[in-house]
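Coming up is one lone chain in C-alpha coordinates, specifically the form predicted alone.
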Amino acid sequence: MDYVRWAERYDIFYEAAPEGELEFYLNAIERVDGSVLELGVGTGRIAIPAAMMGHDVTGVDLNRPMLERARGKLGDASLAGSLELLEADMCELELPKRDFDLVIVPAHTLALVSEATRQLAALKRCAMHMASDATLIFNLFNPSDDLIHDESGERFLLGVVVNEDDGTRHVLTGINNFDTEAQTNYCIQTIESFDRNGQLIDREELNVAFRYLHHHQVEEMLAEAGLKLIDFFGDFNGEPLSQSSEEMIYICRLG
(Lines of atoms letter the chains of each structure in order from A and count residues from 1; the text may use other names and numbers.)
(Lines give C-alpha, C1' and ligand atoms only; values in the text may rest on other atoms or scores of the structure.)
Protein backbone atom coordinates (compact mmCIF):
# COMPACT_ATOMS: atom_id res chain seq x y z
CA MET A 1 0.00 0.00 0.00
CA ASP A 2 1.06 3.58 -0.70
CA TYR A 3 0.30 5.04 2.71
CA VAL A 4 1.08 8.61 1.69
CA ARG A 5 -1.74 8.47 -0.85
CA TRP A 6 -3.92 6.48 1.56
CA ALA A 7 -3.42 8.99 4.36
CA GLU A 8 -4.68 11.80 2.13
CA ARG A 9 -7.95 9.94 1.50
CA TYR A 10 -8.32 7.81 4.64
CA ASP A 11 -10.97 9.99 6.28
CA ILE A 12 -13.06 10.07 3.09
CA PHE A 13 -13.03 6.27 2.86
CA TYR A 14 -14.00 5.83 6.48
CA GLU A 15 -16.91 8.25 6.18
CA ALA A 16 -18.38 5.23 4.36
CA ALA A 17 -17.39 2.74 7.09
CA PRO A 18 -19.92 0.04 8.03
CA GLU A 19 -23.00 1.46 9.71
CA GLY A 20 -22.59 1.77 13.45
CA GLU A 21 -18.86 1.00 13.55
CA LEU A 22 -17.64 4.30 15.00
CA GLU A 23 -20.43 4.39 17.58
CA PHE A 24 -19.76 0.76 18.52
CA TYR A 25 -16.13 1.42 19.39
CA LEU A 26 -16.81 4.76 21.11
CA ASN A 27 -19.53 3.12 23.22
CA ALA A 28 -17.09 0.35 24.19
CA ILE A 29 -14.52 2.97 25.18
CA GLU A 30 -17.12 4.95 27.16
CA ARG A 31 -17.90 1.85 29.25
CA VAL A 32 -14.25 1.49 30.29
CA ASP A 33 -12.96 3.21 33.40
CA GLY A 34 -9.31 3.18 32.44
CA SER A 35 -6.79 3.41 29.63
CA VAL A 36 -7.30 2.49 25.98
CA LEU A 37 -4.86 1.15 23.39
CA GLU A 38 -5.84 1.41 19.73
CA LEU A 39 -3.79 -0.54 17.19
CA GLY A 40 -4.07 0.81 13.66
CA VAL A 41 -5.05 4.27 14.86
CA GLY A 42 -4.81 5.74 11.35
CA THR A 43 -5.65 9.44 11.35
CA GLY A 44 -7.33 9.24 14.73
CA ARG A 45 -10.98 8.95 13.68
CA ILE A 46 -11.74 6.87 16.83
CA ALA A 47 -8.90 7.88 19.15
CA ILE A 48 -9.41 11.65 18.90
CA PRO A 49 -13.15 11.58 19.76
CA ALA A 50 -12.37 9.14 22.58
CA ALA A 51 -9.76 11.52 24.02
CA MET A 52 -12.20 14.42 23.61
CA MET A 53 -14.67 12.40 25.72
CA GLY A 54 -12.12 12.31 28.54
CA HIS A 55 -10.33 9.01 28.02
CA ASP A 56 -6.59 8.36 28.09
CA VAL A 57 -5.75 6.77 24.74
CA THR A 58 -2.55 5.43 23.21
CA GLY A 59 -2.76 5.11 19.43
CA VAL A 60 -0.28 2.98 17.48
CA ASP A 61 0.25 2.89 13.74
CA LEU A 62 3.07 1.63 11.55
CA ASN A 63 2.64 4.35 8.99
CA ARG A 64 4.04 7.81 9.64
CA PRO A 65 1.84 9.63 7.10
CA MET A 66 -1.27 8.46 8.98
CA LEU A 67 0.17 9.62 12.30
CA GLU A 68 1.18 12.98 10.83
CA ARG A 69 -2.39 13.61 9.73
CA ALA A 70 -3.66 12.54 13.16
CA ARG A 71 -1.29 14.98 14.85
CA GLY A 72 -2.50 17.71 12.50
CA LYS A 73 -6.11 17.03 13.48
CA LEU A 74 -5.16 17.16 17.16
CA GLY A 75 -4.36 20.85 16.75
CA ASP A 76 -8.08 21.58 16.33
CA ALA A 77 -9.27 19.23 19.08
CA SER A 78 -10.09 20.09 22.67
CA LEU A 79 -9.13 17.03 24.69
CA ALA A 80 -10.67 16.30 28.08
CA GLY A 81 -8.43 13.22 28.24
CA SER A 82 -5.12 12.49 26.54
CA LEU A 83 -3.87 10.96 23.30
CA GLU A 84 -0.36 9.62 22.74
CA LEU A 85 0.44 8.67 19.14
CA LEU A 86 3.25 6.16 18.54
CA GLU A 87 4.84 4.76 15.38
CA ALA A 88 5.24 1.00 15.84
CA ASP A 89 4.48 -2.39 14.30
CA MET A 90 1.62 -4.04 16.20
CA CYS A 91 3.16 -7.46 15.47
CA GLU A 92 6.28 -6.47 17.43
CA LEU A 93 4.76 -4.05 19.92
CA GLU A 94 6.52 -3.60 23.23
CA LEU A 95 5.31 -0.57 25.16
CA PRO A 96 6.39 0.40 28.70
CA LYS A 97 2.73 0.27 29.76
CA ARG A 98 1.42 -3.30 29.89
CA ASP A 99 -1.91 -2.91 31.67
CA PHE A 100 -4.35 -1.25 29.29
CA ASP A 101 -7.99 -1.72 30.27
CA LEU A 102 -9.24 -1.90 26.70
CA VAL A 103 -7.42 -2.80 23.47
CA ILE A 104 -9.15 -2.22 20.13
CA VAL A 105 -8.11 -3.18 16.60
CA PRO A 106 -10.85 -1.67 14.41
CA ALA A 107 -11.41 -1.31 10.67
CA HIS A 108 -10.22 -4.79 9.60
CA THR A 109 -6.68 -3.76 10.58
CA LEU A 110 -5.66 -7.30 11.54
CA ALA A 111 -6.44 -8.36 7.95
CA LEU A 112 -3.83 -5.87 6.69
CA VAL A 113 -1.18 -8.14 8.22
CA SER A 114 -0.14 -10.33 5.31
CA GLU A 115 0.96 -13.55 7.06
CA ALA A 116 -0.84 -15.87 9.47
CA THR A 117 2.18 -16.05 11.77
CA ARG A 118 2.26 -12.27 12.06
CA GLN A 119 -1.48 -12.07 12.63
CA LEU A 120 -0.98 -14.47 15.55
CA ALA A 121 1.96 -12.37 16.75
CA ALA A 122 -0.26 -9.28 16.74
CA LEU A 123 -2.87 -11.02 18.91
CA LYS A 124 -0.13 -12.16 21.30
CA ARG A 125 1.08 -8.55 21.55
CA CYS A 126 -2.48 -7.49 22.35
CA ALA A 127 -2.57 -10.00 25.19
CA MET A 128 0.84 -8.84 26.41
CA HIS A 129 -0.44 -5.27 26.87
CA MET A 130 -3.75 -6.09 28.61
CA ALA A 131 -4.52 -5.73 32.30
CA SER A 132 -5.79 -8.90 33.97
CA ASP A 133 -9.46 -7.92 33.54
CA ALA A 134 -9.04 -6.03 30.26
CA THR A 135 -11.06 -6.50 27.07
CA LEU A 136 -9.85 -6.86 23.47
CA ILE A 137 -12.25 -5.91 20.66
CA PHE A 138 -11.54 -6.23 16.94
CA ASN A 139 -13.42 -6.74 13.70
CA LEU A 140 -12.71 -8.45 10.40
CA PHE A 141 -14.75 -8.84 7.24
CA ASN A 142 -16.59 -12.13 6.91
CA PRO A 143 -15.18 -14.19 4.00
CA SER A 144 -18.49 -15.76 3.02
CA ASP A 145 -18.50 -18.33 0.24
CA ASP A 146 -20.41 -16.00 -2.07
CA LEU A 147 -17.86 -13.27 -1.54
CA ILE A 148 -14.57 -15.12 -1.91
CA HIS A 149 -15.73 -17.29 -4.82
CA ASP A 150 -17.17 -14.41 -6.82
CA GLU A 151 -15.02 -14.27 -9.95
CA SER A 152 -17.01 -11.58 -11.71
CA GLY A 153 -14.37 -8.90 -11.23
CA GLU A 154 -17.16 -6.34 -11.26
CA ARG A 155 -16.81 -2.94 -9.63
CA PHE A 156 -19.04 -2.50 -6.58
CA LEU A 157 -20.13 0.55 -4.60
CA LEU A 158 -18.48 1.08 -1.24
CA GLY A 159 -20.28 4.31 -0.49
CA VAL A 160 -20.91 7.93 -1.38
CA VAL A 161 -19.58 10.74 0.81
CA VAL A 162 -20.80 14.32 0.37
CA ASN A 163 -18.95 17.35 1.69
CA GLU A 164 -21.75 19.59 2.94
CA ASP A 165 -19.50 22.68 2.89
CA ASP A 166 -18.64 22.75 -0.79
CA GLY A 167 -20.96 20.13 -2.29
CA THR A 168 -18.12 17.85 -3.39
CA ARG A 169 -19.34 14.27 -3.82
CA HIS A 170 -16.92 11.35 -3.42
CA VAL A 171 -17.97 8.03 -4.98
CA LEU A 172 -16.08 5.07 -3.50
CA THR A 173 -15.94 1.80 -5.43
CA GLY A 174 -13.92 -1.40 -5.31
CA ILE A 175 -12.93 -4.42 -7.37
CA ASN A 176 -12.09 -7.63 -5.49
CA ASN A 177 -9.58 -10.25 -6.60
CA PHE A 178 -9.56 -13.18 -4.17
CA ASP A 179 -6.71 -15.68 -3.95
CA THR A 180 -8.36 -18.40 -1.87
CA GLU A 181 -5.13 -20.37 -1.50
CA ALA A 182 -3.33 -17.41 0.06
CA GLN A 183 -6.54 -16.25 1.77
CA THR A 184 -5.92 -12.80 0.39
CA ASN A 185 -8.09 -10.24 -1.35
CA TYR A 186 -6.13 -7.95 -3.64
CA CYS A 187 -8.59 -5.08 -3.83
CA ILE A 188 -8.52 -2.00 -6.03
CA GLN A 189 -10.38 0.82 -4.30
CA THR A 190 -11.23 3.95 -6.27
CA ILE A 191 -12.29 7.44 -5.20
CA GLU A 192 -13.93 9.62 -7.83
CA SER A 193 -14.64 13.18 -6.71
CA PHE A 194 -17.25 15.37 -8.41
CA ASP A 195 -18.00 19.06 -7.89
CA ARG A 196 -21.50 20.29 -7.12
CA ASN A 197 -22.20 20.43 -10.88
CA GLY A 198 -21.33 16.77 -11.36
CA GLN A 199 -17.99 17.39 -13.07
CA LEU A 200 -15.19 14.92 -12.29
CA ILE A 201 -12.41 16.78 -10.47
CA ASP A 202 -10.24 13.95 -9.15
CA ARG A 203 -9.84 10.19 -9.50
CA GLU A 204 -7.51 8.02 -7.45
CA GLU A 205 -6.98 4.25 -7.42
CA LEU A 206 -5.57 2.67 -4.27
CA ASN A 207 -4.41 -0.92 -3.95
CA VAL A 208 -4.88 -2.79 -0.70
CA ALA A 209 -4.36 -6.46 0.24
CA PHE A 210 -6.40 -8.07 3.02
CA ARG A 211 -5.47 -11.49 4.45
CA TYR A 212 -8.83 -12.76 5.59
CA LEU A 213 -9.55 -15.31 8.31
CA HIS A 214 -12.42 -17.72 8.69
CA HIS A 215 -14.23 -17.77 12.03
CA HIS A 216 -12.75 -21.09 13.14
CA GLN A 217 -9.27 -19.77 12.37
CA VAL A 218 -9.89 -16.72 14.54
CA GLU A 219 -10.97 -19.00 17.38
CA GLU A 220 -7.81 -21.09 17.00
CA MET A 221 -5.56 -18.00 16.92
CA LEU A 222 -7.18 -16.51 19.99
CA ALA A 223 -6.63 -19.71 21.96
CA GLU A 224 -2.99 -19.88 20.85
CA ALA A 225 -2.51 -16.23 21.82
CA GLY A 226 -3.79 -16.88 25.34
CA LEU A 227 -7.09 -15.12 24.77
CA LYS A 228 -10.61 -16.29 25.55
CA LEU A 229 -13.49 -15.49 23.22
CA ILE A 230 -16.30 -13.92 25.26
CA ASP A 231 -18.71 -13.03 22.46
CA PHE A 232 -18.87 -12.44 18.72
CA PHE A 233 -21.32 -10.75 16.35
CA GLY A 234 -22.12 -10.39 12.67
CA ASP A 235 -22.70 -6.63 12.73
CA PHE A 236 -22.29 -3.59 14.95
CA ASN A 237 -25.86 -3.89 16.23
CA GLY A 238 -25.06 -7.21 17.90
CA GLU A 239 -26.76 -9.53 15.42
CA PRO A 240 -25.50 -13.15 15.43
CA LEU A 241 -22.71 -14.08 13.05
CA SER A 242 -24.10 -15.97 10.05
CA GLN A 243 -23.01 -16.96 6.55
CA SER A 244 -24.57 -13.77 5.19
CA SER A 245 -22.95 -11.43 7.74
CA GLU A 246 -20.55 -8.85 6.34
CA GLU A 247 -18.61 -8.39 9.59
CA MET A 248 -17.05 -10.61 12.25
CA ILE A 249 -16.75 -8.73 15.56
CA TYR A 250 -14.90 -10.29 18.50
CA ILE A 251 -14.92 -9.54 22.23
CA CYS A 252 -12.08 -11.24 24.12
CA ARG A 253 -10.44 -11.44 27.53
CA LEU A 254 -7.24 -12.99 28.76
CA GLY A 255 -7.65 -16.74 28.95
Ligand SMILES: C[S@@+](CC[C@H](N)C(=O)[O-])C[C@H]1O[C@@H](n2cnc3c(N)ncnc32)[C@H](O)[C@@H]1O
Contents of the next structure:
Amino acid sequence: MDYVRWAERYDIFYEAAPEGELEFYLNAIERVDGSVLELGVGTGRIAIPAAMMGHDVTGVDLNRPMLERARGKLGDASLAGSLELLEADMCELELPKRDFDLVIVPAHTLALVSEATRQLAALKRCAMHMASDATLIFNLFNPSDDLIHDESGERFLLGVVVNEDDGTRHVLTGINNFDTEAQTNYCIQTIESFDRNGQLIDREELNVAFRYLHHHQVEEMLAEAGLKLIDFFGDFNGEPLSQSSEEMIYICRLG
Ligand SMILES: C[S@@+](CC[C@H](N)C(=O)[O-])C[C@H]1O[C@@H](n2cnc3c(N)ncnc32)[C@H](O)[C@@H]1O
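Switch over from the form predicted alone to the form predicted together with the named molecule, please.
Every component of the complex follows; first up is the chain already shown.
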Protein backbone atom coordinates (compact mmCIF):
# COMPACT_ATOMS: atom_id res chain seq x y z
CA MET A 1 0.00 0.00 0.00
CA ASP A 2 1.43 3.38 -1.01
CA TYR A 3 0.91 5.53 2.05
CA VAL A 4 2.23 8.75 0.49
CA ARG A 5 -0.53 8.64 -2.13
CA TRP A 6 -2.95 7.36 0.51
CA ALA A 7 -2.15 10.11 2.99
CA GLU A 8 -2.94 12.74 0.35
CA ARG A 9 -6.32 11.23 -0.39
CA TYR A 10 -7.22 9.69 2.94
CA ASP A 11 -9.34 12.58 4.17
CA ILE A 12 -11.38 12.52 0.96
CA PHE A 13 -11.95 8.78 1.34
CA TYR A 14 -13.02 9.06 4.95
CA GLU A 15 -15.58 11.76 4.17
CA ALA A 16 -17.41 8.69 2.87
CA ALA A 17 -16.80 6.63 6.05
CA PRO A 18 -19.66 4.44 7.29
CA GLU A 19 -22.56 6.46 8.62
CA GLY A 20 -22.26 7.28 12.30
CA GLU A 21 -18.71 5.93 12.71
CA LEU A 22 -17.03 9.21 13.66
CA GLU A 23 -19.86 10.15 16.08
CA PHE A 24 -19.79 6.65 17.60
CA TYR A 25 -16.10 6.92 18.51
CA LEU A 26 -16.35 10.57 19.62
CA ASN A 27 -19.31 9.67 21.88
CA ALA A 28 -17.33 6.80 23.39
CA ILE A 29 -14.40 9.15 23.98
CA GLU A 30 -16.69 11.77 25.50
CA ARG A 31 -17.98 9.22 28.04
CA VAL A 32 -14.45 8.39 29.20
CA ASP A 33 -12.90 10.50 31.89
CA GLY A 34 -9.27 9.85 31.06
CA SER A 35 -6.65 9.14 28.46
CA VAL A 36 -7.21 7.68 25.02
CA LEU A 37 -4.93 5.55 22.83
CA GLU A 38 -5.79 5.25 19.14
CA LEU A 39 -3.97 2.56 17.17
CA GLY A 40 -3.67 3.37 13.47
CA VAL A 41 -4.41 7.04 14.06
CA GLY A 42 -4.02 7.95 10.38
CA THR A 43 -4.52 11.63 9.65
CA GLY A 44 -6.15 12.31 13.01
CA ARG A 45 -9.76 12.17 11.82
CA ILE A 46 -10.88 11.01 15.29
CA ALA A 47 -7.86 11.88 17.46
CA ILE A 48 -7.81 15.60 16.59
CA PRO A 49 -11.47 16.32 17.51
CA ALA A 50 -11.00 14.14 20.62
CA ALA A 51 -8.03 16.28 21.72
CA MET A 52 -10.02 19.42 20.86
CA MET A 53 -12.77 18.15 23.21
CA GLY A 54 -10.22 18.16 26.06
CA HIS A 55 -8.90 14.60 26.09
CA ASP A 56 -5.30 13.51 26.33
CA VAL A 57 -4.87 11.37 23.25
CA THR A 58 -1.96 9.27 22.05
CA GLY A 59 -2.12 8.28 18.41
CA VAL A 60 0.11 5.58 16.96
CA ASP A 61 0.64 4.88 13.29
CA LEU A 62 3.09 2.79 11.30
CA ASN A 63 3.20 5.16 8.36
CA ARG A 64 4.99 8.47 8.58
CA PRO A 65 3.09 10.21 5.72
CA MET A 66 -0.16 9.67 7.63
CA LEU A 67 1.36 11.10 10.81
CA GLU A 68 2.81 14.07 8.90
CA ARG A 69 -0.62 14.80 7.50
CA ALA A 70 -2.10 14.62 11.02
CA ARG A 71 0.61 16.97 12.31
CA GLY A 72 -0.14 19.37 9.46
CA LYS A 73 -3.85 19.44 10.39
CA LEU A 74 -2.97 19.82 14.05
CA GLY A 75 -1.12 23.04 13.21
CA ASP A 76 -4.46 24.88 12.87
CA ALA A 77 -6.37 23.13 15.64
CA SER A 78 -6.85 24.60 19.09
CA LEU A 79 -6.64 21.78 21.61
CA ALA A 80 -8.27 21.80 25.04
CA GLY A 81 -6.49 18.47 25.68
CA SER A 82 -3.35 17.08 24.06
CA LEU A 83 -2.35 14.86 21.16
CA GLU A 84 0.87 12.90 21.02
CA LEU A 85 1.57 11.27 17.66
CA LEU A 86 3.98 8.35 17.58
CA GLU A 87 5.37 6.20 14.78
CA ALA A 88 5.12 2.54 15.77
CA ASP A 89 3.72 -0.83 14.71
CA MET A 90 0.66 -1.64 16.81
CA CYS A 91 1.64 -5.33 16.80
CA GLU A 92 4.84 -4.51 18.67
CA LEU A 93 3.73 -1.48 20.64
CA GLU A 94 5.51 -0.81 23.90
CA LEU A 95 4.70 2.60 25.35
CA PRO A 96 5.91 3.71 28.78
CA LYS A 97 2.28 4.51 29.65
CA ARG A 98 0.31 1.27 30.24
CA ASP A 99 -2.87 2.61 31.82
CA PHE A 100 -4.96 4.18 29.06
CA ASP A 101 -8.66 4.46 29.94
CA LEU A 102 -9.84 3.87 26.39
CA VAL A 103 -8.09 2.15 23.49
CA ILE A 104 -9.64 2.42 20.04
CA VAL A 105 -8.80 0.77 16.72
CA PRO A 106 -11.35 2.31 14.32
CA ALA A 107 -11.99 2.03 10.59
CA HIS A 108 -11.26 -1.69 10.04
CA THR A 109 -7.60 -1.04 10.86
CA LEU A 110 -7.06 -4.45 12.47
CA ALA A 111 -7.85 -5.95 9.04
CA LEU A 112 -4.90 -4.03 7.57
CA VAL A 113 -2.66 -6.34 9.59
CA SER A 114 -2.06 -9.11 7.10
CA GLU A 115 -1.60 -12.22 9.29
CA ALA A 116 -3.70 -13.79 12.03
CA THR A 117 -0.73 -14.10 14.40
CA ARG A 118 -0.02 -10.37 14.07
CA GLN A 119 -3.69 -9.49 14.50
CA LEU A 120 -3.62 -11.44 17.76
CA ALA A 121 -0.37 -9.68 18.72
CA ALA A 122 -2.08 -6.31 18.13
CA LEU A 123 -4.96 -7.27 20.45
CA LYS A 124 -2.44 -8.38 23.08
CA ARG A 125 -0.73 -4.97 22.75
CA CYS A 126 -4.11 -3.29 23.28
CA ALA A 127 -4.57 -5.30 26.50
CA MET A 128 -1.05 -4.46 27.62
CA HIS A 129 -1.73 -0.71 27.42
CA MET A 130 -5.11 -0.70 29.22
CA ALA A 131 -5.81 0.37 32.80
CA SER A 132 -7.60 -2.35 34.81
CA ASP A 133 -11.04 -0.82 34.15
CA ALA A 134 -10.31 0.45 30.63
CA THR A 135 -12.36 -0.22 27.51
CA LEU A 136 -11.20 -1.35 24.07
CA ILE A 137 -13.37 -0.52 21.06
CA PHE A 138 -12.67 -1.59 17.49
CA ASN A 139 -14.60 -2.28 14.32
CA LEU A 140 -14.09 -4.57 11.37
CA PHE A 141 -16.20 -5.19 8.27
CA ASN A 142 -18.49 -8.18 8.44
CA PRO A 143 -17.37 -10.82 5.91
CA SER A 144 -20.92 -11.93 5.14
CA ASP A 145 -21.37 -14.92 2.81
CA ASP A 146 -22.81 -12.70 0.10
CA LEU A 147 -19.86 -10.35 0.26
CA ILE A 148 -16.98 -12.82 0.27
CA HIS A 149 -18.50 -15.13 -2.34
CA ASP A 150 -19.34 -12.36 -4.77
CA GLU A 151 -17.08 -13.07 -7.71
CA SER A 152 -18.68 -10.53 -10.04
CA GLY A 153 -15.64 -8.23 -9.94
CA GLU A 154 -18.06 -5.35 -10.34
CA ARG A 155 -17.09 -1.83 -9.39
CA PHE A 156 -19.22 -0.48 -6.53
CA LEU A 157 -19.78 3.04 -5.31
CA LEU A 158 -18.18 3.90 -1.98
CA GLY A 159 -19.37 7.48 -1.94
CA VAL A 160 -19.35 10.90 -3.55
CA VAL A 161 -17.64 13.77 -1.77
CA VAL A 162 -18.17 17.35 -2.90
CA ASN A 163 -15.82 20.15 -1.94
CA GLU A 164 -18.24 23.04 -1.41
CA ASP A 165 -15.43 25.63 -1.71
CA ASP A 166 -14.31 24.87 -5.25
CA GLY A 167 -17.07 22.56 -6.49
CA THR A 168 -14.71 19.62 -7.00
CA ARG A 169 -16.57 16.29 -6.95
CA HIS A 170 -14.71 13.16 -5.85
CA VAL A 171 -16.28 9.85 -6.86
CA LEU A 172 -15.00 6.94 -4.77
CA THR A 173 -15.41 3.40 -6.07
CA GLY A 174 -13.99 -0.01 -5.29
CA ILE A 175 -13.55 -3.46 -6.77
CA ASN A 176 -13.36 -6.36 -4.32
CA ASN A 177 -11.37 -9.50 -4.93
CA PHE A 178 -11.83 -11.99 -2.10
CA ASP A 179 -9.39 -14.82 -1.49
CA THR A 180 -11.33 -16.93 0.99
CA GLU A 181 -8.32 -19.21 1.67
CA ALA A 182 -6.15 -16.30 2.77
CA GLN A 183 -9.18 -14.54 4.28
CA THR A 184 -8.09 -11.46 2.39
CA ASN A 185 -9.87 -8.93 0.24
CA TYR A 186 -7.49 -7.47 -2.33
CA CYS A 187 -9.47 -4.32 -2.96
CA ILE A 188 -8.79 -1.73 -5.64
CA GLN A 189 -10.12 1.64 -4.55
CA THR A 190 -10.37 4.50 -7.02
CA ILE A 191 -10.83 8.23 -6.57
CA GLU A 192 -11.90 10.18 -9.64
CA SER A 193 -12.04 13.93 -9.19
CA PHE A 194 -14.13 16.18 -11.44
CA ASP A 195 -14.09 19.98 -11.60
CA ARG A 196 -17.30 22.00 -11.34
CA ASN A 197 -17.80 21.57 -15.12
CA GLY A 198 -17.65 17.78 -14.86
CA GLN A 199 -14.16 17.51 -16.39
CA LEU A 200 -12.02 14.68 -15.01
CA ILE A 201 -9.03 16.33 -13.30
CA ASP A 202 -7.50 13.46 -11.35
CA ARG A 203 -7.75 9.69 -11.10
CA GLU A 204 -5.92 7.61 -8.54
CA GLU A 205 -6.07 3.88 -7.84
CA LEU A 206 -5.12 2.59 -4.42
CA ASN A 207 -4.64 -1.11 -3.66
CA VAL A 208 -5.57 -2.19 -0.16
CA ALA A 209 -5.46 -5.71 1.30
CA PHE A 210 -7.82 -6.43 4.19
CA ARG A 211 -7.37 -9.65 6.18
CA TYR A 212 -10.89 -10.11 7.40
CA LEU A 213 -12.01 -12.05 10.46
CA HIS A 214 -15.21 -13.95 11.13
CA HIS A 215 -17.03 -13.14 14.35
CA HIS A 216 -16.11 -16.45 16.04
CA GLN A 217 -12.45 -15.82 15.20
CA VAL A 218 -12.62 -12.38 16.84
CA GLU A 219 -14.12 -14.02 19.94
CA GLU A 220 -11.30 -16.59 20.01
CA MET A 221 -8.60 -13.96 19.53
CA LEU A 222 -10.03 -11.75 22.25
CA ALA A 223 -10.02 -14.64 24.73
CA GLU A 224 -6.44 -15.49 23.79
CA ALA A 225 -5.40 -11.85 24.22
CA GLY A 226 -6.87 -11.74 27.74
CA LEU A 227 -9.83 -9.60 26.71
CA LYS A 228 -13.48 -10.06 27.61
CA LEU A 229 -16.20 -9.20 25.12
CA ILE A 230 -18.71 -6.87 26.78
CA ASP A 231 -20.88 -6.09 23.77
CA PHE A 232 -20.89 -6.21 20.00
CA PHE A 233 -23.02 -4.58 17.31
CA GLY A 234 -23.72 -4.78 13.60
CA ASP A 235 -23.81 -1.05 13.00
CA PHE A 236 -23.03 2.28 14.65
CA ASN A 237 -26.64 2.68 15.83
CA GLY A 238 -26.23 -0.37 18.08
CA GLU A 239 -28.22 -2.84 15.95
CA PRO A 240 -27.39 -6.50 16.71
CA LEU A 241 -24.81 -8.23 14.56
CA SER A 242 -26.46 -10.40 11.91
CA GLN A 243 -25.43 -12.16 8.68
CA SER A 244 -26.42 -9.04 6.71
CA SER A 245 -24.64 -6.49 8.95
CA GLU A 246 -21.96 -4.45 7.25
CA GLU A 247 -19.97 -3.80 10.41
CA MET A 248 -18.73 -5.79 13.40
CA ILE A 249 -18.20 -3.42 16.34
CA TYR A 250 -16.60 -4.73 19.54
CA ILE A 251 -16.54 -3.34 23.09
CA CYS A 252 -14.11 -5.16 25.38
CA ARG A 253 -12.51 -5.04 28.81
CA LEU A 254 -9.60 -6.86 30.40
CA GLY A 255 -10.40 -10.21 31.92
C1 LIG B 1 -8.06 2.94 7.81
S2 LIG B 1 -6.85 4.00 8.48
C3 LIG B 1 -7.65 4.58 9.95
C4 LIG B 1 -7.17 5.93 10.42
C5 LIG B 1 -7.91 6.51 11.62
N6 LIG B 1 -7.99 5.58 12.73
C7 LIG B 1 -9.32 6.92 11.24
O8 LIG B 1 -10.26 6.29 11.71
O9 LIG B 1 -9.47 7.82 10.43
C10 LIG B 1 -5.70 2.85 9.06
C11 LIG B 1 -4.39 3.43 9.60
O12 LIG B 1 -3.70 2.37 10.27
C13 LIG B 1 -2.32 2.47 9.98
N14 LIG B 1 -1.73 1.15 10.18
C15 LIG B 1 -1.85 0.06 9.39
N16 LIG B 1 -1.17 -0.97 9.94
C17 LIG B 1 -0.65 -0.52 11.12
C18 LIG B 1 0.14 -1.11 12.13
N19 LIG B 1 0.54 -2.39 12.04
N20 LIG B 1 0.49 -0.36 13.19
C21 LIG B 1 0.12 0.93 13.29
N22 LIG B 1 -0.63 1.56 12.34
C23 LIG B 1 -1.00 0.83 11.27
C24 LIG B 1 -2.27 2.99 8.56
O25 LIG B 1 -1.04 3.63 8.31
C26 LIG B 1 -3.45 3.95 8.53
O27 LIG B 1 -3.06 5.25 8.84
